[in-house]
Every structure is written in C-alpha cells, then in structure tokens.
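Given next, in structure tokens, is a single chain: the form predicted on its own.
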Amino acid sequence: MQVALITGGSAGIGRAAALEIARSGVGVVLTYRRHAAEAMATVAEIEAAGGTAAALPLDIGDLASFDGFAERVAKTLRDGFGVDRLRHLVNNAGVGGGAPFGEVSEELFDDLHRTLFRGPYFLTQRLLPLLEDGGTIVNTGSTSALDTGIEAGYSAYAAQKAAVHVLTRVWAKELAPRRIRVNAVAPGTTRTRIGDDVFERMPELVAQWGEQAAFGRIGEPEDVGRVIAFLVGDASAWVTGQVVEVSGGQGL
C-alpha cells in the first residue's frame, strides 16, 4: 500500500489534498497543530468513504521534535499501514503574514522563516530515510513569490516561498538518482483560514481579491487539492522540478 504523509492537512488545502489522495486508493497521514478535532474529522471522512488514515502532531517550526515526530511516522505506518515507507511526501503546513518592508520586526520575520523554509526544509530531510525510492515530494509555494502575484506588504513572506520554489528544483537534481521526484504547487488568492480566518473576517475580500484571477473568483482548497494528487500520481511520472501555478489566472 502506498502512504502519503500530508503536514497541515486538517483544513484548508492540506485537507483537500488529503481527500483527493485518499480517493485514489493511497492511505493518508496528515498532520495537524491546534486543530486536533478537525483533523480527526478528516480522518474520519478519509475512513467513511473506504480508505485508510490516521492523524499525527506537528509543530513545523519546531526541529526539535522532529527526531520523535519521525519515530511515531514509522510506528503509525507499521502499525496502521501494514508497510514501513512513506510514497510521498506533501510539505504544506504554514502560517501567513504580512506587513510594510519598514515594519517587518524580526519576529515575524523569524516566524515566518522558520514554519515556512526551515521547518520543511529539515523535516524533510529527517523523513529521507522513510521516503521510498521512486517517490514524490510536493510543495506548497506561492503565487507571492512569482511575478503574477507580487505584492506590497509580503516581502518576508513571498522570500520564504521563493526559497521553496528554488530548493524544489535542487532537491529534484539531487533526489534524481533515487528516482523521487520533487515539485510544487503555487497557489494564488484561495480561501482557506489563513491570516486568522481572514475571509471570514472580512467576506468583503472575497469578491475583491476574486477580481484579480481570469476566471473572476479566488481559489477552493480543493482547486490547488487536485493539482497536489495529480503530482504524487503517476499521471505525472515524466514531471520534476516544477513550480505550477494554481491560481485561476491571477494576473493576467
């Protein structure tokens, strides 16, 4: 059986990156931090519609915990999965933020770097060892890194999503031999409960932001969720070191 191992994945497109998964017939682990009831309800829908999951916790920002949190990755695969490697790998957990070049304070700047480059970057490379050969890695980047999604106000942010996209394409060189392949998606404005639920916050954003894409609304996690499953499958096996906007043409 095929794992795929899914951080963030209670809400937003995490989860409907695990569902897509699911679908296919590959077991899901996805991780969670604050939001254990929601990802039990994943979990739960994942097993209602035939397939096989289980939820772990993570704190991406935190290296220490890693070490353990891989230890448990290897007991909740031999234990729930029957196997003893993960297929894939879909670094998505993450934090949003933003604020005027002049008033980004170290702190959010720290933040920032470390949920969003330094913790996938070093969990990743403790989960090599459980990664088979021939398997996937996605990330989750940004349209704020790309030239269709520049933005004032995201300077700390869009440089930890660029950093993404380039260690993407470096992973995909070096992983080559063992025949993993590495990509990432972009995505652009999508309504998930980043920024402290901020379209539930403010709805208005909605309809302005909505303007921005070609096709007139802003993303559904499960828009960027099926883009996530067709780059772990092997719909996609001649494809590596790729950055793929998913943004519903944003900026054009």
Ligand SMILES: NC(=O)c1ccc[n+]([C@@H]2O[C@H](COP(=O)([O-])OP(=O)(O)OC[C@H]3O[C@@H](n4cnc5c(N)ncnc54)[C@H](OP(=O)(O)O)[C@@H]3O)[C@@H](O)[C@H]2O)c1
Contents of the next structure:
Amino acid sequence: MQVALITGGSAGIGRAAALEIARSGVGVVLTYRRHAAEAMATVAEIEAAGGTAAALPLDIGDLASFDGFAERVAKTLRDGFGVDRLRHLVNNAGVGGGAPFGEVSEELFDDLHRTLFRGPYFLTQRLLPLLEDGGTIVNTGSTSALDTGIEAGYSAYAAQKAAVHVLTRVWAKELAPRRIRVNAVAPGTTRTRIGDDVFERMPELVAQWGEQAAFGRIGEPEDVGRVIAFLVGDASAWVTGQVVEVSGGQGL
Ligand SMILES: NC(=O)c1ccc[n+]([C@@H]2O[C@H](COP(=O)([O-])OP(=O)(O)OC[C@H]3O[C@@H](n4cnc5c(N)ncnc54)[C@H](OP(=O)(O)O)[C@@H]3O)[C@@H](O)[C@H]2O)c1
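Next block: the form predicted in complex with this ligand, after the form predicted on its own:
What follows is the whole complex; the chain from before opens it.
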C-alpha cells in the first residue's frame, strides 16, 4: 500500500487533501497541532469510506521534535500500514498572518518563517530517508507570492511562500535522480480556519475577496485538495518542479 503523510490534516486544505488522496486508495497519515479531535474525526471519515488513516501530533515550528516525529512516522507505517516507507509527503501545515510593513514585529516574522519555511524545509530533509524512490512531494505555496496575488500587508507571509515556490523547483531538480517529483499548489483565498477563523469572524470579506477571482467566489478546501491529490497521483507523472495556481482565476 502507498502511504501519504499530510501535515496539517486536521483542517482546511490539508483535511480536504487527506480525504481526496484516501479516496484514491492511498493510506494517509495526517498531522495536527491543536485540534486532535478534528484530526481523529478526519481519520474516522476516511475509515468510514473504506480507507486507512492515522493521525500524529506535530509542531512544524519545533525542529528539535523532528527526530522523534520521524521515529513515530516509521512506527505508524509499520504497525498501521505494514510498510516501511512513505510514498508521498504533502507539506501543508501553516498559518496566515500579516501586518503593514512598518509594523511587522520580529516575533511575527520569525513565527511565519519557522512555520511556513524553516519547518517544512527541515522536516522534509529529516523524512527524505523514509520517502520511497519514485514518490512525490507537494508543497503548499500561495498566490500571495505570485504576480496575480500581491497584496499590501503580506510581505513577511508572502516572502516565506515565495521561498517555498523556489525550493520546490530546486528540490525537483535535486531529487529527480531518485524519480521523486516535487510540485507546489499556490491557493488563492480559500475558506478555511486560517487567520483565527477570519472567514467566520468577518463574513463581509468573503464577497470582497471572491471578487478578485474570475469565477467570482473564494475557493473551498476541496478545490485545492483535488489538485494536491492530482499532483500526488500517477496522472501527473510527467509533472515536476511546477507551482500550480489554484485560485479560480485570481487577478485575471
Ligand atoms: N486559506 C487560504 O486562503 C490559503 C491561501 C494560500 C495558502 N494557504 C496555505 O494553506 C496551508 C493550509 O492552511 P489552511 O488555509 O487550510 O488553514 P487551516 O484551516 O487553519 O489549517 C491549518 C492546518 O495547519 C496546522 N498547523 C497550524 N500551525 C501548525 C504548526 N505550527 N505545526 C503543525 N501544524 C500546524 C493546523 O493544525 P491544528 O488545527 O490541529 O492546530 C491545521 O491542520 C497553509 O500553509 C496556508 O498558508 C492558505
């Protein structure tokens, strides 16, 4: 059985990707940070549909925990799935957040850097020995780092996502000898729990942000989850080093 590790699978885009990938018959190990109950609910939903899944805690900002995390992943693969390697890694866990450039604190900058770039960078390095040759890595970038999505107030966030887009291309080159494909999705504004539930707290923003897309609405987690599943699957076997915008035509 192939198994995918999806960071941040307790909510939003990661949860949608986990459900979609599981539907294709791939086993899923998803991670959560604060929302254990939601992670278990996603596992239960996958199992109810006939799939196989497990959930593990992970703080992507805590590099010191990665050795222990990798050991727990290896044990979960053996005990829960009967395999010793991961086939796919989806680096999705993350947060939102911004401030006008003049007000960006070192704390906000460092938090975004740790969570969005440094964490997935070194977690992937740590998990490389566990990843099968011929497998895939999918990173979650953002339109905030593309010409179509430049917005005032997001310099620190967008810069981390730009770094994710760049490392996607470099890893694709570097891991090609192992036939590991590396791609990224760049979601536009998507209705998740991001920004402390910003879409629940400020529903008036939903219509406003929706107008930025050619299709006139914001994205739903499934819109992005389906594309992540495509980049994991064999239908994209000839695709590597790409950043795929998933935004309903933002900025067109
Ligand atoms: N929504 C958008 O408009 C949008 C647009 C472009 C890119 N993105 C990117 O999409 C990715 C997924 O975000 P989302 O929109 O789906 O948000 P979400 O609904 O808030 O989900 C975020 C997920 O990441 C996990 N997470 C948060 N901080 C973490 C940490 N320090 N360590 C480990 N896991 C952590 C959360 O776990 P717990 O809930 O268990 O704490 C949750 O599973 C992020 O990388 C985000 O930057 C989102």
